[in-house]
Structure formats: structure tokens, C-alpha cells
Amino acid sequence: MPVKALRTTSTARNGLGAFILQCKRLDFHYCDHWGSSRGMNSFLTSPLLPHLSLTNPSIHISISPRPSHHPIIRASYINGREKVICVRNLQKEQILKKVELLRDAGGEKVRRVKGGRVVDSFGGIGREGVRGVWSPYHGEGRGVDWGRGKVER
């Protein structure tokens, strides 16, 4: 009786082996005449945009005029969703932060966390937890084993 091998396929897991940016396209829309587009116009003419395109070759960047409207940045993601941020009256450094925010986002819809209020373990509501903050240096005066095979006291 012949033995048959099982056919296996690899499951893509982002971050294992290679990281794939979720953002695939950034569209910059601006107006030449409105004052709210001054920051966007200075961003587009500064060396920040060429540096952004050189450091992120997997993102397609397009620039188009949008007359009589506030400037926006539209990001398209590989899951088919889009996010739009209005950047009216922002400086070019602030626009760069918004671009990095869109680039690093996953494209998923923002969802409310189930289960009510989320409590931070380090005193998110102004108090420590009942047991306090854990550290390997607390308790019984023991040190940390740094790979020497013995516990320092």
C-alpha cells in the first residue's frame, strides 16, 4: 500500500518571515487658492514627500488638485477599506505625522471594546492594582539569574 504525502500550504501571517504594509496607496488632494491648503502645498513642495516615497516603495503616492475644497489625505488599504483625514490649516510637520499615522494603520474599522470600561494595569483610573506592580526584584530579596546558574542574594 503506497504512502501518500499530505499536501500542505503555508498560511500567511503578517510579521512572520516578512512584514507587509497594509497601506497600498496614499492620495494627496489640495487646492492652489485656499488658505487652508498652505501647509499641504508646502508639504508637497518640500523634500519630505520624496523622502516618504523613497522609504516606502510599496506605497503608491498620487497628488491631485481639488479646487475649492479643504486638503485631504486618502489612504487605501489591502483589505479594500479607505481612511480619509482632513489636514486643513496644518503645518507640513503635522501633515507628515498624519501621513505616518495612515501608513502605519491597519485599515480595520475602529471598534468599541466589549466588556465595558478598560482598566489600565498601571493605574489607568488613578490607582494601582490590588497586588501592586510586579517586578522580578520584589519579594524575598532575590536577584535575577543572569545565566550563571545561581541566584544572587
Contents of the next structure:
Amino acid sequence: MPVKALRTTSTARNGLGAFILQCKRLDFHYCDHWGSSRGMNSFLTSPLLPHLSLTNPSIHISISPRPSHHPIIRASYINGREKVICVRNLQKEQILKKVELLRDAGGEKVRRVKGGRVVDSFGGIGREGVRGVWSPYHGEGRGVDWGRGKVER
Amino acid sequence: MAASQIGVVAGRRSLQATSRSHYTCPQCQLCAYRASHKTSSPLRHLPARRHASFMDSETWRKRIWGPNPPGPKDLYKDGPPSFLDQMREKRQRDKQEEPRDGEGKTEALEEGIEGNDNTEGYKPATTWEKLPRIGGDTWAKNQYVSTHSFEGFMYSKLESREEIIMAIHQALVEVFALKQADLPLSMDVNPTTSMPHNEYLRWLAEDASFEKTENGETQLVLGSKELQDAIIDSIMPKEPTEDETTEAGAVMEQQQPIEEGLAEATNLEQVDDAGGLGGPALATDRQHVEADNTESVETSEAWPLVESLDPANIDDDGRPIAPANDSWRDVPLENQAVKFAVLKRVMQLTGTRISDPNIGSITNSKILLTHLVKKPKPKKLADNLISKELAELPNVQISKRRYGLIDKEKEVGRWKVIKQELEKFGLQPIKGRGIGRKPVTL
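Based on the form predicted alone presented above, generate the structure block for the form predicted in complex with its partner chain.
Every chain and every other molecule in the complex is listed next, the one we just looked at coming first.
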């Protein structure tokens, strides 16, 4: 008897059909006076922020002062949760890394992965795939046309 | 056995009984011990109320003063009444002398009413509107401040670069004019001239410049002798009148030894302290000299050389008055007497005080300018960001104010709904937070 294939449907996941960035908003708060905000101030005036906003057009970036407080970056996600990172006394390159961390994260709470499970690409082989797990951030990517020409990621 | 003996024996037996059969706590044991040993207390001979009066001070007094000590034997009994006793007696005397409530006050009121006969047009007030208010937290201070206005040495500050440059040029010309005329480098506290300030400045800007001689020294070059006379006549200290000499003389005598010490130590030219930066003497001298100036100047009008220059320091063409050339920039200020005279005059003209640590670093007029011209106030970061291309990006929002909860609600569009609901319940929407929050007026 011929082997019948099992009819299965693919599990719905973000990125399977279309990838939707979970981070929808980034709030940058700085202080004009406090010394811990110097790095943040230089980050805001540097070309790093405009490049970030151009490469991530789906993220709403808001910049506002927060006097007499340390500088923070607040990220809002689609699931309604927020994540905040205090970037006091950091340089602008370090702040950029934190921004990328927030952008790439989802809104889920950071939980400890128990059992040492391996994320496998091929649905249950129990070991890491040779080619690795797919992510939307690698490869050619897709460009967005803002009317000024395509902006490549 | 007597009753007392029975009682004592019973007591002893009870003690013995308790010690053998029953447990007694340490506290009870202590009480029993004290009761039994009460008669032999070491402090028994001292009175319960310890006062220094019971101590025999005679032996100590004899030890200190000898066989015949002065003063009363017992200060507490025989001596004068203590301070507290004196105060108590005084209070009692005052109470007896005080009139009873209302007696003294009504007498004073009656006197006041009797003295004031002019009651025409008098109408007792029903409210306190338009009535003069006397007393309160700041009333006394305001009364003093309104009658004692302070006029400092330095006038209103100059802000613009052109005015400061003209002030430096004027100060340099005046000091060098005095130096070349072999006159002491002392100026009148309130210099005046026979022409308006604007004209004087224009004359200085056009006809005064600096040149370097063959020896390398800087020399002032004036266009005409009249200009030199006008400068010297305006800034030379005027002689005070007879009334002022007696008052100013007392002040001068106090400062003379200081001047002599300075002159000896540093070999500087004598600086007349009437025009100097000394604080307390200055105000009185200035007032006297001001009064004197109006009398001594022969022309009909005396124009002060220090004014608020905002509208006046402008040419007929509408441009600010500026020196004709830049020769004033390279004038050296290494001679200490010249330097201090220039700095004093510049501070008076510009209203900007140069601090002592910075004075040492000033060696020429160019450096002096850098200390006087204020740097522009640093802009807020929000202003910087708005002016850049970042603000033009469609997904970027920049705000100058702190982004608060109400701003968040407004963005989403919920604030209108919240406000309407609050008004339905008769509550006013709150603006701000904390103690300083104010209700929004509808």
C-alpha cells in the first residue's frame, strides 16, 4: 500500500506569511541638564537616529524631555505591553544597541527557557538545523518606498 | 513577749520561711534587703532636697581668699536676689502698675478724637476697599525700599557687541589721553560733557586712533586739540564745594593709609580713591559730586557720559557707531596703572564686572573684549532637533514639553471623552499634577 501523506496545515506564526514587527512605538526621554543624559543627547543629535527612523518606518518615534530624570527608552508593543530601558551614562553607540534590542524584542515577558529545549527548524527533529532558524532580519529583506526612493534595510 | 518583739520575730520567721520553702524573685529579695538595711544607709545624713546652701562653703572660701574672705557668708541666704527672683518681682510690679483692660486704651482714643476737629466729609467706611493698608508681611520692607533706592556704580548692562566695542574704545582713548597729558589716571565718578553722548562717541570714533611708535610703544593719536581738551575736561575730577569737603574728608582720612601703603609697595601712580571701586565711600562721594557737577559745569546743559545706550548709540544712517579703524584691538595693557584705569572705566560703561582671576589674563584690548562679550545662551535640545531634518521625517514626533498622561490620552483621542464624563459628574478636568495643579477654566 502506498504511504499516505498526512494532511497538515502549517502552524500560524509571525513571519510565516508576513512578518509584523512587534514594536510599534519608541519613546526617547532625555534631560537638558543632567549629566547622565549626555550620551542620549548626543545620540539624538547624531545621524544614528534619523537612520533608525528611516529603516524602521513602521515604528513611531517620539522624542520629549523628561527634566531631572535619567534618560530612558520606552518601547510599546502590539500586545499592549511596554519595555523600558534606562540608558544613563551610556555612549550613543551603546544606546543604539539598546534601541535595537528593544526593536527586535516582542512584547512578551522575558522568561527562562526551561529544559534546554532546542529550537529546531524542522518541526520536531530535536536538534538544531544545519541552516539555522529563519529570521526576518537576515537575508536580502524587503525595501519600503516612502516616495523618496526605496530605502534598503 | 512584747507585741513589737512578737512582730519582729514574726517578721524574721516570715523571711526565713520564705527563704526556705518558697521562691522569691530577685526584686523581692532586693526590697527585703533594703528594708532591713534602711537604718544603715550611707546617705542618711544628707537632706532629701540637695541644695548648695547646705554645703559648708566657708572652708572653701577661706582656702581661696584667705582668713577674711569677702562677700556674704552664704550667698544664697545673705546675697542679692537671683536673676529669677528679680524678674519675678518685676513682673509683679508691672502687673500692679498696669491699668485694667480698656482703661488706658479708651483714654488714648478720646485724646485722639478730641484732637481731630475736622470731621467734615467724614463718612465711616463699611468695607475695606480703597482704604490704605498698613502692616503685614512685606509692608515694612516696601516702605524702606521705596525711600532708600540704591544706585550702584555700574549702570545698565550693555548686551550688543558693537556697544561693548565702542565702550572699550572710549575707555582706552580717555585713559591714554590722561596719560599723554601727564595727568593722574583718575576720572570723575560721574563724567559729564558739554555735548550729547551720541555726538561725543561719534567724535571719538572718527578722530581717535592708536599707533605704534618706533620704540614699540602704543600712542594715542587725536584728530584735533579740541578733542583732547573735551576729553580731559569731561573726565577730570571736579573739585568739591565747601559743604562736601568736611564729609568727604573724614572718609578720605580713613583711606589715606591704605593708599600710601599701596603706593609704596607697588610703586604705582597714586589712584584717587574718590573715583575708585571702594564701596562705602563711593555712594556718598558720588552723590556729592553729582550735586557739585550741576553747579560747576559752565555750559547750560551737562550730558552724562554714561547712559543706557540702546537708542542713542546709533548713527544717523541707523547703523551702530563703531571706531573708524581696528587699531584699538592691539593696544597692550601691560602697564598695571593703565590696565586698572581702563578696566574700571570699561566696567562702568558696560555694566559688566570682570572677576579678579580674569583680570590677570588680560594683556591687551582684544582679550578684554572676549571677557565682555557674552556667549549666546545654549539652546534647548528640542530647539536643536526641530531645526534639523529629523523633524521632517513622517514617523518622528518631537515635543518641547514633557510628554505626560494627558498628552497620551489626547493622541489616542480619549481625552475628549474623559473630559466630557468628568463634566457630567460636575468635576473639573485637572491640569497638571501634584500640589500645584490647577483646574482648567471652561
